[in-house]
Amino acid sequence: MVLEKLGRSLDNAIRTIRRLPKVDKDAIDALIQQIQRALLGSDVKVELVFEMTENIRKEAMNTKLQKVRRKDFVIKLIHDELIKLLGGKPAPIRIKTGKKNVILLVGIQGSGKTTTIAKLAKYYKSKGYKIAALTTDTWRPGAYEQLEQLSEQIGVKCYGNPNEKNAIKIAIQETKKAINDGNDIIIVDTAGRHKEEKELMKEMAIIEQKLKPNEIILVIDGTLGQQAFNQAEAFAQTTNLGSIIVTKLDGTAKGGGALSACAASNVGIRFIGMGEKVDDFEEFESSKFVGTLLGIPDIESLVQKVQEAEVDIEPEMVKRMMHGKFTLDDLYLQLKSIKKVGKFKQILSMMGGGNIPDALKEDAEANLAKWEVVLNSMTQQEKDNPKIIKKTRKRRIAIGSGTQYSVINKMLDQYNAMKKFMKRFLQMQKKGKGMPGMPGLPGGKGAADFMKKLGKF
C-alpha cells in the first residue's frame, strides 16, 4: 500500500476510538496525539499537522449532535481534514473533446517529469485521444532522447529540437507542429528547476504565457519530504497550477511531505505514480485514498450517513439572507444535499407561497457538479458579489473551469432569481405586511421569531 506506515498508524488510531463505548475528552486527546505522531512520522509539515488536529479537537467535543454517534462524527472530521490536506476536492478535468489541448508539466529536477509524461500520454491514449509528447528541456543531457524512447514504447509521437538551446522557441515551434499534425493533446515537458533558480522560473512563466495551456500540472517527488511544501508554494506563485502528480510513492516513508504540498499550492492531486514502469500510474481519488489510510474502505458511506443525520440550515446564512447578503456559495451549499433542498423548499414556500425560483426545482440538482467546477474557478470576491462578473471575467472563468458560457449564465440567472425572491420578502417585511404567502404572520417581531426558528426547522 502507498504510505503503508502512515496507513497503519492511522488505522490503529481509528480502531481504538471505534472500540470505545463512549468518546470523551480524554479519548479525543489520545486520538489527537496518535494522529499527530502518525502525520509527523510521515513528514507532513509540522504547522499543517497542528492546524489540522486543532480543528478536529475543537469540533469533536463542542459540536452538538442530533442523531449520529460521536465516534462516527469524529471519524468524519478526520476524513474531512485529511481531504483538506490533500488539496480539497478533485481538480476539474480541463481537457476539451474536439479541441486542441496543451498540458504543461513543471517541477524540480529529478521529480520524474519525463517518465510521468509517458505515463500521462498512455493514460490519455487509452481514452481515445491522439497524443503528442514534447520536451523543452535544454539543460539535462539526453532529455529529448529519453522522451523519444519512452514515446516509442507507448506509440505516440515525440516532438522537440535537441539542437536548439532556446526553450521558449522550442515550446512555440514544436507545439505548432504537434497541433498541425492533428494531435488532440500535446503534453509538454519543461526543464527541472528549483525555486531559487529565478531565471528558470521566469522562463517557465513565459512558456505558460506563450502556450496558454489548458492545465499546468506540478510533478512532486514523493521522497522529497517537507521541502515539497516550499517548492510547491513557489511553483504556485509563478504559474497557474491546476493539479498535482505525486511520483515515487511506492514504499516511501516521506510521502506525507509531498501530500502536504497540496495545501501549499491549493490544488488537488490528479494522479499518483508508484514506480518506474509506464503502467505504475493511477488516478487519485482523495476520499477512497483517505478511507484506505483509515482502514475504512466504505468511508464515503459513513461520511454520507453523518452528513444526512446532522444536516441543517446554517444560522449565519439565514442572517446574511435577512440582510440581503445572499452569495453564490450560499446558493450552492443549500442545493448540495437533496435533504437540505427539501428543507429549504419548505422554508421558501412558507415565505413566498408556491412561487419558488427555478434554482430550487428538481432539475437544479443535475447542474450541481457543473456549478461546483465553475465556483472553484471564481475568486472569493466574485462569489460574494456576482454582479461584477462581466464578459472578461466570464471568459476567464469559462477557460479555468472548462465549461461553456451557458453553464455560467444559467447559474447566475438562478442566483439572480433567488436574490429577487429574497428582496421581495424583505420589502414585504419592512412594510409590515407579513410574509408573502403567510397572511397570519406579521412583519417585525413575528417575522424575526419565525426566522429564529429556522435553525430548528
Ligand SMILES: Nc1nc2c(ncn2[C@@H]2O[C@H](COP(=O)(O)OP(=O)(O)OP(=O)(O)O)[C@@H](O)[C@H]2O)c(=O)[nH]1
Contents of the next structure:
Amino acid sequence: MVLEKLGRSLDNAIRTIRRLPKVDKDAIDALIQQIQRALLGSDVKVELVFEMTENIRKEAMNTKLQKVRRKDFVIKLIHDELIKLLGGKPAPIRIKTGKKNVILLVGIQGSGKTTTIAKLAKYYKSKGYKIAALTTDTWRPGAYEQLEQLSEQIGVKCYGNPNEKNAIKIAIQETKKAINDGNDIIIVDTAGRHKEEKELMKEMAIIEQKLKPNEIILVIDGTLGQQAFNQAEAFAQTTNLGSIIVTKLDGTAKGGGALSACAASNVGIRFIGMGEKVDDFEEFESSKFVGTLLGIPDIESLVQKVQEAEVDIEPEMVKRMMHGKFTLDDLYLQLKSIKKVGKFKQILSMMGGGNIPDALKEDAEANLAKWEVVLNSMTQQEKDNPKIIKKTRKRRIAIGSGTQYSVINKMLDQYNAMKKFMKRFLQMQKKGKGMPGMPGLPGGKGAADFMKKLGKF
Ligand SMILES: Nc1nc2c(ncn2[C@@H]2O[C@H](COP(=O)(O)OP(=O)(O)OP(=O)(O)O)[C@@H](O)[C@H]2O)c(=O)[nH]1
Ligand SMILES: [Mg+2]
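Next up, the form predicted together with this ligand, please; the one we just looked at was the form predicted on its own.
Now the complete complex, all chains and molecules, led by this one.
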C-alpha cells in the first residue's frame, strides 16, 4: 500500500476515536496529537500540519451539532482537511480525436520519466487510444533503447533517433512521423541530465514551443518528501506545467511530504507511481486516496451522512417565523433556501418539534420552478396577503403564468397548511410545550435555547 505507515497511524487514530463512548475536548486533543505525529513522520511540512490540525481543533467542538454523532463529524473533518492538504484534482487533459495530441513529461534525472511514459501509454491505450511513445533524450546513455523496450512490453510504437544529437530536431521530426502514422496521443520523454541545469530548462522551453503540448507533466520523485516543493516551483517558473506525477511512493516514508508539497505548489497531482512495473500506477483522486489512508473505503457515504445532517439555518428565516409573519414570498424563499422538506423538518424539530402537515411533505424542489412562474404573475399585495386571491383572479394568474389552475391551488394549500402549522407551533412555544405527537423532542425551553444560539431575537 502507498504511504503504508501514514495510513496505519491515521487508521489507528480513527479507530481510537470510534471506540470512545464520548468525544470530548481531551479526546480531540489526543486525536490531534496522533495526527500531527503521523503527518510529521511522513515529512509533511510543520506549518501545513499545524494549520490543518488547528482547523480540526476549531471545528471539532462545533456547538451546532445536534443530530450528527460527533465521531462521524470529526472523522469527516479529518477527511476534509487531508483533502485540502493533498489538493484537488486537476482538470482532465482534453484529448481531441483526429488532432495532434501531445503530452510532454519533464523532470530531473532519475525521477522516473521514462518509466512513467510507459505507464501513461498503457493507461491511455486501455482507454482505446492509439499511442506513440517518443524520446528526445540525447543525454542518457541508452535512452532510446530503454523506451523502446518498455514500449514493446505494452505494445505501443516507439519513436526517436539514437543517431541524432539535437533534441529539438528529434522532437519535431519524430512527432511528425508519429502523427502521419495515425497515432492519437504522442507521449514525449525528455532528458533529465544535461550539460547544466540552465541548458536543460532551455531545451524544455524550446520543445514546448515547437510541440505545443496539450499538457506538460512534471515527474517528481516521491522519496524527496517536502523537498519536492522546490522542484515543482523551479519547473513551474520555466515551463507551463499542467500537472504532476509523483513516483516511487512505494516504500518511502516521506510520501505524505511529497504529495502535500506538490499540492502546495498549486500544480495538481494527476497520477502516482508506486513501483517499477507498468501497472504500478494510478490516477490520483484525493478523496479516494484519503479514504484508503484513513481505512474508510466507504468515505463517500460517511461524508453524505454528515452533510445531510448538517443544518445550515438562516437566522432571518427563523426570525420571521417566530414573529408569525409569513407570506407567499417567504414560503418560496424558505423552501428554496432549504431545498428539501426533509431539511425543513429537521429545523422544526430543533425548534421544538411538530407534526409536518401532509401537504408539506412533498418534495419542495419539484414545485419551486412552477411556483416561481406563478409568483411572477402575482401582485405584491397578493403575495403578502394571499387571502385576497379569489377564483377569477386565480384563473387569470393561471393564464398569465401559463400554468395549470391546480398548481396555484396546490401552492396556496401548502401556504395555508404551513401558516396554520406555524400558528399552532408558536402558540405551543408560548405555553412552553413541545409540539404534540413528537414525544422526546425538546419543548419550549429547548426551542428557546435554540433560538438563543441563533442570536439576537
Ligand atoms: N520503486 C519505484 N521505482 C521507480 C518508480 N518509477 C521509476 N522507478 C525507478 O527509478 C529509476 C529511474 O527511472 P527512469 O524512468 O529511468 O527515470 P528518468 O526520469 O527517465 O531518468 P533519466 O532518463 O536519467 O532522466 C528506475 O530504476 C525505475 O525503475 C516507482 O514508482 N517506484
Ligand atoms: Mg529517462
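Numbering follows the first chain given and starts at 1. All values derive from a computational prediction rather than experimental measurement. We call the rigid core whatever largest set of C-alpha positions still superposes within 1.5 Å between the two forms.
The Cα shift for N161 between the two forms, taken after rigid core superposition, is smaller than 2 angstroms. With the core superposed, K383 shows a C-alpha displacement of at least 2 Å between the two forms.
After superposition on the rigid core, displacement of the C-alpha of T138 between the two forms stays below 2 Å. Taking the rigid core as reference, the CA displacement of I83 between the two forms comes to 3.6 Å. Core superposition gives D413 a CA displacement of 38.0 Å between the two forms.
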